[in-house]
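Here's a solo chain for you in structure tokens, the form predicted alone.
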Amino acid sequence: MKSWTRREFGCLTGAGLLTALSPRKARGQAKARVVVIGGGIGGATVAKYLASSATAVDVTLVEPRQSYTTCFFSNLYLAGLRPFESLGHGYEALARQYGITVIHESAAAIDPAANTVALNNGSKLSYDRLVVAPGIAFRDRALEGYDDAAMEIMPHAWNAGPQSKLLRRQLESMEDGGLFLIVVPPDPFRCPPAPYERASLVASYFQNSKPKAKILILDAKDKFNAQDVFQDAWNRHYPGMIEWLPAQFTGGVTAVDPKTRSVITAGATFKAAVANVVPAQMAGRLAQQAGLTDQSGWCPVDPVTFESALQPGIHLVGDAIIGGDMPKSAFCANSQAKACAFAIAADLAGSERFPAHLFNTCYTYLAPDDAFSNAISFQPVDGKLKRVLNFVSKVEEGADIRRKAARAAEGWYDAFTQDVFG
């Protein structure tokens, strides 16, 4: 595979966009109405760029939230490095400056026959065609004694909102010498990075403020994307503080005890002053009930339209779908979204439909100056989504390469939400 430097890779991404923003427009055509259900990342990129098409379309958006915290960039909260208000981002520029009708409501369940869409206040929705992005559930019984009301001890914090204000607050008070303990799912799950860069910005927290702490990342797994960065990380900056047990050491997590913050692996028990338990995943419970999703518990779909391949009519985006190469992160669904908007927009006109132009750029933070980015394309071959090109970050990087990346990583978060919300 050639290698890329970040600003060919930009090119060629931004170039294929390009083309990819450029639905004909129809004429004299009814407008089409177009329900999307879920107002995260994927939704909320499908409705807006669905309604600034030169299709006429008529786009609902149904969410029950007032407003979206972005999970992404939470951890710079977890860590003290970020007010927890600046990761919310409410719907008003998409009603105001698009024309989507925002429903704040929840589905309650989709009738693929009729073409409608019950919400749980007892009204229903016509569409012509549906997107739905129900991001993600936790699988049930994954982990023995991990239930709702395990949550509130023993915290997730893998939806950003309530979890993550109780994980801060157990991380405030939690006395400097105690234990914090990072349960790692199996793979796939949202935003395979974030486990780590979570141990990574709250050790950097721990060493100004409870510098006897220790942190244990017990894994589902026995390696994980960019290990020799963050492992070289953690060497540099937070030296015998973290340490990553996989799981061919300690045989898997199997069960959690609430009542003494206890994880019980298949040889040991590790007793922890604060525990952040991130449970198996699977696509969100409307996709299970809808059919939409296969014995995996994801949802298969078109790589190039993101219809779903159960479901004719249904589209799906996010971290819902069966991505191929493509990981769940929010950079992900954005760039789903908007090939899938691009392909509805184009089949309800009768127009070409232009090839997907789908592409992954993220920044990971392993200190507060301390940063690494990757940019990675994908195409559809042979019914999956591969990789194509990526520009990915080296343990060699000097400090210099580092902190720009550091500061890159607030633009970068600032002109993604508003290139989603507004």
Ligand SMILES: Cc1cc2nc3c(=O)[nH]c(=O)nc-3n(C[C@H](O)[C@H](O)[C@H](O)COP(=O)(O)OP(=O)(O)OC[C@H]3O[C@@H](n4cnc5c(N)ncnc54)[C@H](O)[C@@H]3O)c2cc1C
Given for the second form:
Amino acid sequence: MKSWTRREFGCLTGAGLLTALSPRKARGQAKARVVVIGGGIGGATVAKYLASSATAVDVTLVEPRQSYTTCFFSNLYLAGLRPFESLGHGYEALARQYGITVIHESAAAIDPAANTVALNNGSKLSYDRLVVAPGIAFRDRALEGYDDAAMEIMPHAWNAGPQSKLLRRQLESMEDGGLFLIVVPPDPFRCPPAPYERASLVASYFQNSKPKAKILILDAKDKFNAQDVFQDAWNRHYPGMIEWLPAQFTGGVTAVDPKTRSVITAGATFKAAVANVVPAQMAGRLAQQAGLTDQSGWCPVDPVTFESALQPGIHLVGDAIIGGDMPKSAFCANSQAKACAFAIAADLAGSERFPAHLFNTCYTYLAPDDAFSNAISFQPVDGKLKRVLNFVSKVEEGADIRRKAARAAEGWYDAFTQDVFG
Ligand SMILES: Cc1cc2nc3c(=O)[nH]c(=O)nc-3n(C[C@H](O)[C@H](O)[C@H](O)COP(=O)(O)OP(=O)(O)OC[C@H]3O[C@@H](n4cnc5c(N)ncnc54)[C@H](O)[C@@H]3O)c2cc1C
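Requested next: the structure of the form predicted together with this ligand (the form predicted alone having been shown above).
Zooming out: every chain and molecule, the one shown earlier first.
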């Protein structure tokens, strides 16, 4: 695998991914109907790029929420470094500028034989192509005692929105000297670096507001990506505040007790002042109900077209899919969505299909002024998405580079959300 310099990679991803789009053009009459379920990062991007393509296509986007709250940068909100409102994005531009029909409803069922989607309000949509991008769901009974009621006491905050607000309120009202406990789920899960970024940013909040507080991370794994970079930063910025315990040390988390805000492992019980319990994950419920998942709980897809390996004519993108080497990130969902939109448009038009170029660029905060970045490219190889090139931040990187990455991340957020929501 070739290692790239930061400059080389910046050119590649910048030029290839954030291409400006022109609004929808006038088209001929016979338009194919594409329905996209899920207006998160993957679904909104597919809808926008299909509606912007030269192929005649009517795009309908089905999403229950009026406004989407990004998980990315929600850790900055938890640390009091960003207002909640700054994470919200509406669908007005997708409707107005790109001619997408946006329906604020949940999809209840898919009938692949009749090519229809039933909505919760009782209506039905017919499609020529269907794209499903429902994100993640939490596995039932993954942790004994962690049910819907427990989530309101020990929030996961792994879907941004009311859960993030609840966790922020709990952190604000926690007494100085309290224990903030983070339970990290087994792989694969949404955004692998995010639990450790959360610990870092909450520590920066504690340092200013509750300097005697402690953070304990109970992990389902024995190691994690960029562990050396995180642990170096924890020693430099927050000495003695963050402790990480791997599964081999605790035996793994088996249960929670919301009444006492306790987390139970094979060998001990940990009582928290605030507990952030992130459960094991699988593809969103609709994908399960529609027979789009295999025994892993995730959706197998063709790595070029993102068509389901189980249901022809239905495409899937984002966290719900088995992405091979691609992590479950917003950047990956957006990159897969563009490849999927181009493949559908080419198929409908009967034109040549170009090989997919897929990327992940990830900025991760260690402190408000200290962030690192990873940039990876992927290609379909033997039916799987394989990592081909990467740039990974190193532990010895200077403070100046890290400061610049923290500022670059802010620019990335604005450009990226503009690319998705118009
Ligand atoms: C704390 C945290 C930090 C993160 N930081 C980063 C980061 O820095 N960079 C990065 O790239 N990624 C980051 N991520 C990951 C990123 O948020 C996800 O990978 C991304 O949102 C996945 O996009 P998606 O479209 O698959 O799912 P989502 O964005 O979750 O969208 C799914 C959508 O489907 C809708 N839906 C579900 N079921 C139905 C239905 N039946 N009918 C209609 N609609 C439905 C939902 O309402 C939702 O809007 C982070 C995640 C977390 C939790």
